[in-house]
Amino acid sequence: MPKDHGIGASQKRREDVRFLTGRGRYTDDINLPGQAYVAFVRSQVAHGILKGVDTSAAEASPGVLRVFTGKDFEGVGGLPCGWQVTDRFGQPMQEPAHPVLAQGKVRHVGEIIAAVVAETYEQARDAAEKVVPDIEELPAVVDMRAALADDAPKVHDDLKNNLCYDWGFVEENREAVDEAIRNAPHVTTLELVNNRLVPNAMEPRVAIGDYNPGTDESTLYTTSQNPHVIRLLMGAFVLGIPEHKLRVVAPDVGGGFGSKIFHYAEEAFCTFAARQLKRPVKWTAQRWESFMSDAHGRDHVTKIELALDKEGNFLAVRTETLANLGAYLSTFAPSVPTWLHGTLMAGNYKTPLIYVNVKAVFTNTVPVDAYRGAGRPEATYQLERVIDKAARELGMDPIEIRRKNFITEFPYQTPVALVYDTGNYHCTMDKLIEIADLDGFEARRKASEEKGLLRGLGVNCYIEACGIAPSNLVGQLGARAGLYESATVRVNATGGVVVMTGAHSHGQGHETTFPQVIAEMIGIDESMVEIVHGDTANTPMGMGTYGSRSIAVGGAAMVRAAEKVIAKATKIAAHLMEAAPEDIELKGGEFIVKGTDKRIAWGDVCLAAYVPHNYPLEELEPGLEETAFYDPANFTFPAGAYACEVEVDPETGKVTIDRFAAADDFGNVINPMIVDGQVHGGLGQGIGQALLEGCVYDENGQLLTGSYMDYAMPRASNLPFFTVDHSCKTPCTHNPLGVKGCGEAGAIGSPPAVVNAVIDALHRAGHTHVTHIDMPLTPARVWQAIHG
């Protein structure tokens, strides 16, 4: 029988509640009073010479209260990177600033020049349409190729060039690799592009700063996923606010996908307006401010070659990519186009030897950073494309090529440096076929045939790094913080749980899975477990959520502190009982004594606690809290195999998904009905990659997708129902509850099952000449590779 409660449970979330009947409380939904708005002047040119601001007009125009310019930020600090890399030749990378407001230049179409801060929002738009920046405006480089030409023309007049690092993965590798890919009996070549995208969560981003100047107090409210860092990032570089002095409360919060990860020049704005007006100042994001102000995805155009023998196994592994950086460095930007995409190339595959170059590169585009999967998907795309590619020809089946290379000893130590504890990849390949009816493809793709549509099937598997860690080893390659979490988990005197962690929810369900394992571990009903998140006034030091690290870091944290708690109300009812600790189990909400019918209710050793008539004082101080911190051994390494079927219409080349599958292993799982969640939303998000989404510039860098009349998002009407499994569990061996991240693997295992379907479906109607048609697979792009 299934379960009800606890571990393993699929319970609904309970957060859902509220938000459905219109009763969260997003940052939007904070009014202050004697709050005031901002309005922000953005360029409308992607690369100039900032001559001047003429802000004489809008000061003078109704309710304005001030305009703020780059000459107010003279003196403040730039916008900092959380991650430095080296390059290949031992250097670190090339770090220009990056300023609140722009000086001196302008980088990027959407920069922010002035600010301009009003009553209302709309006396604050009406005037700052009357500021007027001088801009000398200078040749823009957008093509990653182009900007690295000894000529090009520079983002940043201060640095050599626009190459930020060229970095090698593993160095000592290289002529190794080299070698056997001159020597080997067969070698693979494909080009592709990992498309440009933009984040588009529900939620645009909002940040209202506070301050109280009879305690010299800050407050920003903002749409954030990791609170914590933005105070550390936002206070110590940028403003020179002391931690205690700062305050930062991410409340409920409509989606992130890692662009809410980062410190923006927004927040760093309200919150100095704030200090400098002694009132609360607001800005709520216009959806087109999103599309040039949130750092977008991806970007990486790659060459990847595979080594095989005659019998298809995998000899080696080389892949040289340019990744686009945009016009600044984002807060985690460096990290993901190299330690969060060489480190994956290993995949499913024990391939003996393999060689990344990553030259990462600064162009007059919004900054690029990590989007959901953040460099795996990057990892994933190039690896089972050229996989599949491989397989046609040598006229190998795609899916006997990928077991006949299948890791199958684990741990295993890759050869890009990551170890993989446990997995079984044999197990999620049988499950999919299994799940998707393989066997039945070839009677479908009659049937489609008889419909003029081209169908085909694509298959591929996918690893991931979950949960980055750990902290010294992060911090050898670069990271600029920490990467442990927290929590402190407070018992109450009647026998109440109240979570306080340093990860943060913004749709992942903590506010039910968190309470699922208290619960469990106590043997009380979840509704007696609290979960509060999102303050740093209120919650332990933590590094937010990200990298599906929430359930895996968090609440292993979450786990410790409840296990010290634990082990104190054990001392506490063998007291009571008169018996030793060690003779008692807790069991079902009670203690008892070992062997005996003596039990004491969890609910009166908390009451002991706080009320300690009878307490062993000289042993134990009253009360029942504790705080943990956790910092993992390694990754948690999710896996999975992925199969897609597409009907193709060779008159428009449109493509239509009409099945999709996904068997997963994640390990232990808590709540079977969310991870589903999590693996549906994970699917939508990579087919909109594949199929539909691209953010598209012009050689003058002007944004020509910057609006939803032009960037095309997944409906519901494009995706299938999805067929999803994770019955193949391998739990982790390093975190106490067994579990892996399970939020971005649909992203990251989609977009190659689909191209590989859209190849599929050509191929077996003929067309060989197609061998890859770049993301994302237009009804255009479709139609033109059909025709030649």
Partner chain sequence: MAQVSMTVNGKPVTGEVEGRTLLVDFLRNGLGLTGTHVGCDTSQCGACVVHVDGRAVKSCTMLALEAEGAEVKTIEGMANPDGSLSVIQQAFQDHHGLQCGFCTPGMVMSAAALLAENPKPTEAEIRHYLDGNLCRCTGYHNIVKAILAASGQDVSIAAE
The other form holds:
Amino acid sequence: MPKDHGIGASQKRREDVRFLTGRGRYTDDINLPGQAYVAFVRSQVAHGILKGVDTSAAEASPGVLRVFTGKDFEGVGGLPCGWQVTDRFGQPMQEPAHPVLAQGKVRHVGEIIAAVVAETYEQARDAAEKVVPDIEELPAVVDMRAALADDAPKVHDDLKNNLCYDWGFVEENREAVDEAIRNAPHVTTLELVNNRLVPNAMEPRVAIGDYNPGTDESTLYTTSQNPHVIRLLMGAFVLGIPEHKLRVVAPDVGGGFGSKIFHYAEEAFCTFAARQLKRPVKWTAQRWESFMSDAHGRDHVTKIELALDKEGNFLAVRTETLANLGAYLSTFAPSVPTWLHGTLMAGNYKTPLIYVNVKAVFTNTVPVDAYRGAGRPEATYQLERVIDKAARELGMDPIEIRRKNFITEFPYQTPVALVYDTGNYHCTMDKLIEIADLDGFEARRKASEEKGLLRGLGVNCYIEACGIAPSNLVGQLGARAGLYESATVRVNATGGVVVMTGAHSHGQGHETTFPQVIAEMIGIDESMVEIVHGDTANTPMGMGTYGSRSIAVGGAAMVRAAEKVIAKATKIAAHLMEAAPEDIELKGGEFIVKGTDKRIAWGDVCLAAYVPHNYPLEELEPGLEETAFYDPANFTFPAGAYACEVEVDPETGKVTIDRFAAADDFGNVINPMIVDGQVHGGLGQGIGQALLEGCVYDENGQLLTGSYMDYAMPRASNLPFFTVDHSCKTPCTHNPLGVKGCGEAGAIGSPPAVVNAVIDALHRAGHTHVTHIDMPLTPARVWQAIHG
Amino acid sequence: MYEFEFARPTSLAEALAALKAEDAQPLAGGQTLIPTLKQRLASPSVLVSLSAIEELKGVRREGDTLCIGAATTHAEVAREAAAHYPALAALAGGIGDPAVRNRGTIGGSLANNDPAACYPAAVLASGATVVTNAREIAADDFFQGLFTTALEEGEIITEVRFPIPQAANYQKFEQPASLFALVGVFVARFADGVRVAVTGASEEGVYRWESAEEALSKEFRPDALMGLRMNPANMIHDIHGTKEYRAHLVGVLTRRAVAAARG
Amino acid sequence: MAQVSMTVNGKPVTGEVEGRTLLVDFLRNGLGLTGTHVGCDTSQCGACVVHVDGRAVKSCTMLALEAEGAEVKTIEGMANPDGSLSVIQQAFQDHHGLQCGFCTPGMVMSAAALLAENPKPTEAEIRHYLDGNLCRCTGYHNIVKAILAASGQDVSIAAE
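Got the form predicted on its own; could you also share the form predicted in complex with the partner chain?
Next comes the full complex, this chain leading.
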């Protein structure tokens, strides 16, 4: 019988009721009395000298309260970067200033030149059209290789060049790797592009700044995955507002996928303008603004070489990557192509020698930062593609070559710094073969052939590192933030529990899963537990939700706080029952003196804590509320094996995903239904990257895919039902729940499966000249590859 | 959107009078016009809605002709034309998405003449007649290039009359983002010959593929197109497909349309 | 400004709007019915889908004045009269057909329109009908499954 309660139960989500009845409270649903609206004037050129901005006509436009330009922000800090990468020569990365409103230059289409605040949005928009920027256009730098040329125009005049950093990892391995590749019996080489993506959470970003002159307090309502991080960055580094005078609220948030981690100019602007105007100032992104102002994802160009012996044992991996950072450093941008990418290049395999080189480049494009998977999809894609190519070259089965190289003993120290605490890659591969019905492939292939379609099978593995930590280590790696998580567990006098977590739910279902853990620990019903998140005023300082960290780090913090609560409650129970605390156990919502029939209900103990008449006041404070900060000892390492079957129409090049199976090891699982849903969503995004999505700039830095008319989002009709399984469980060894995180797996593991499948289909049909096609595998590209 | 006045007349005569105002513009289903207004790419002084004019709505059959009121939505055409002209109904049922089909109208689509829209292919391949408040315009004369038609200022489409072919089929290869046609081919076989119209492909908008018509008029089989190749020179080239790819698709889709029309 | 009157979720309403006021803005800002969302500006995402005279339309691509005299139904009007979730809403919860919830109102409205037209749609028909509704969270798996379930059909085809 599946559980219906506590850890492991597929409980229905409590948050669904409000979302299904139109009672969610998203940021744009908030309207404050006296609210004004801002329309931003955004650069229409990618690169130019901003000689001046004529705001006079806009200022005279009806309803306008004030027009802001870069001049108004001269005394204000720039948007900070939260991670400093050190290059392979020991030097810090080049770190340009990142003004809130453009100062002196514009560096990408969409950069904010001016902001018009008016009584209504349409008035602000009307007036914004009357703002006249005086821009001397400069040649744009779009292509990364061109950006690194000696004579390339510089995105930032005060930097040496457009190279943010040249990172080598592990630098000490460089020569050994070179030598291994020189001497290897076989080297497979692949050059590929990891296509630039636009995150496209369905809720566009919104910011509302509010200011109370009576108390000198500012409040920002924003679509954020991490309100405390925004409070810290914006308060301390941009606007100089002390944290106790600044509240950041991220209410219901309509998806993030990384794009709502970062501190954006619009947030700082609305907070700043509200203080200036002493009125609330609201901005709601139009989707066209999202395309040119939300941080983009991926955008790597990579050459990977895999050295093997004749038996297919991996000897060495060497990669060279150009990573596009866009025009400015977004909050965590430098970490993505480095520590979140290079460290994953061992994959699931015992490759002894690995060297990763990454050159991160400034271009006149929207800043690029973490997007679902963040560095790990880029690592997985190149590795799993080159392995597939190598198997083909050596005439080996793609599954067997992987199995041959699997890491099987744990803990395992990779040559790229990580220590995998646990895993079982054969288990997920075995499970995949079963759930994907690989034995039935040949029959399905024949059926496709009869319809004139080419069926192919792509298989790959992935590993990811979640819950990035510990803080002291990431500090050494350049992080300018801690990566712990926090929770306060407050028990009310009548036994109900409120958990205030620093994690933030924007679709992950924390309001359902976190109570399942508390319910399991105490033995009470989930309905007695409430989760509070998303408001710096009533949650402890936390780092928020990204990188599949909520349950592994935030959940662990909650467990630690709950353990403290239970320890104290046990002492109270011991006092009430006149027993020793060590003789008492908490079971089914009751404290029981072991070996006796003496018991006292959870609620009675809680009441005693707040009505401490019969209470050991000399030893214990009244009340029952504890806070814990949890800083993990290591990452967690979810891993799995994925299989994709496609049908390719050889006449049109159209690829249809017919089947997709995912076998994952997430360690312990709190709510299997929600985990399935997380995997489904990741698969949708990964398949979207593989087949449909691609952000394209022209050579002048104009965004060609600036709306849903040209940027192809996956639709229901592009995807099949998925077959997912997470019954292989190797629990994480170092967090109290044994959990690993599941939010990004689907997006990390699926792109290579799709591409491998298409290449397989073409090879089976005799198109053996096609060794690679860059994503997205549009019909035109596939057709071109067949006929090219 | 810029500010504009709004009028919603209930008769054609009132609509025509309202459209006499300077910079007045008719509003059909609005599924293209409203997004255009949101982008501030148009600034009408008055928008004259055609949605309340009953005389512009409905599907009726007159002998071998199917007459469709200009303000009839795609969804209504999909439902009501199905028994009379299935290929046309199927085309209408494949435009955009269901919510778009509940608002968008045939008249609005034709007047806009988007080079990737579906309806122009049906109208041209069927040799339909576009009826306006002022005159009747043959399909061959109506479409005049990208977003350009024979319509005069203030002239509005009232009805489209489709001769019903013996057999017909529309093959649409979707542009995956917009769901417009990357290439769409409508093949219609009449007693006196076959007409083939192509949308989405050409820089000059919807056009007839005459050599295919000639070949198919002799022999209405996919094989009749063997050896025929669309010249890519005037094809659209964009991020979704090259000229060569579009030219190739025209051939593939025409063959498929013929095969499907043969049943 | 002009006056517009319509029936929203069974209640007659009247409001002052501009010619350029979209139906969605009238619902959200004029009536405070914030369940209907805006996710794009090119009429693709479908977060704004409502029913006008029984048909699904994108309320971000319809002027408020075009709804004069119409019967409009929004997500706020979808629950049963006693406040419990309707069959479709319940199926979305039962099958985890939503995550962040932002696209959900439009999904539910489209699903209701589909089942009104076609009470037993196939999987392919459901997927095709959702061409105008984008979801970034679910990969659509559980949305399609929920709609199959709401139509009383077997959902075993959608393995977990």
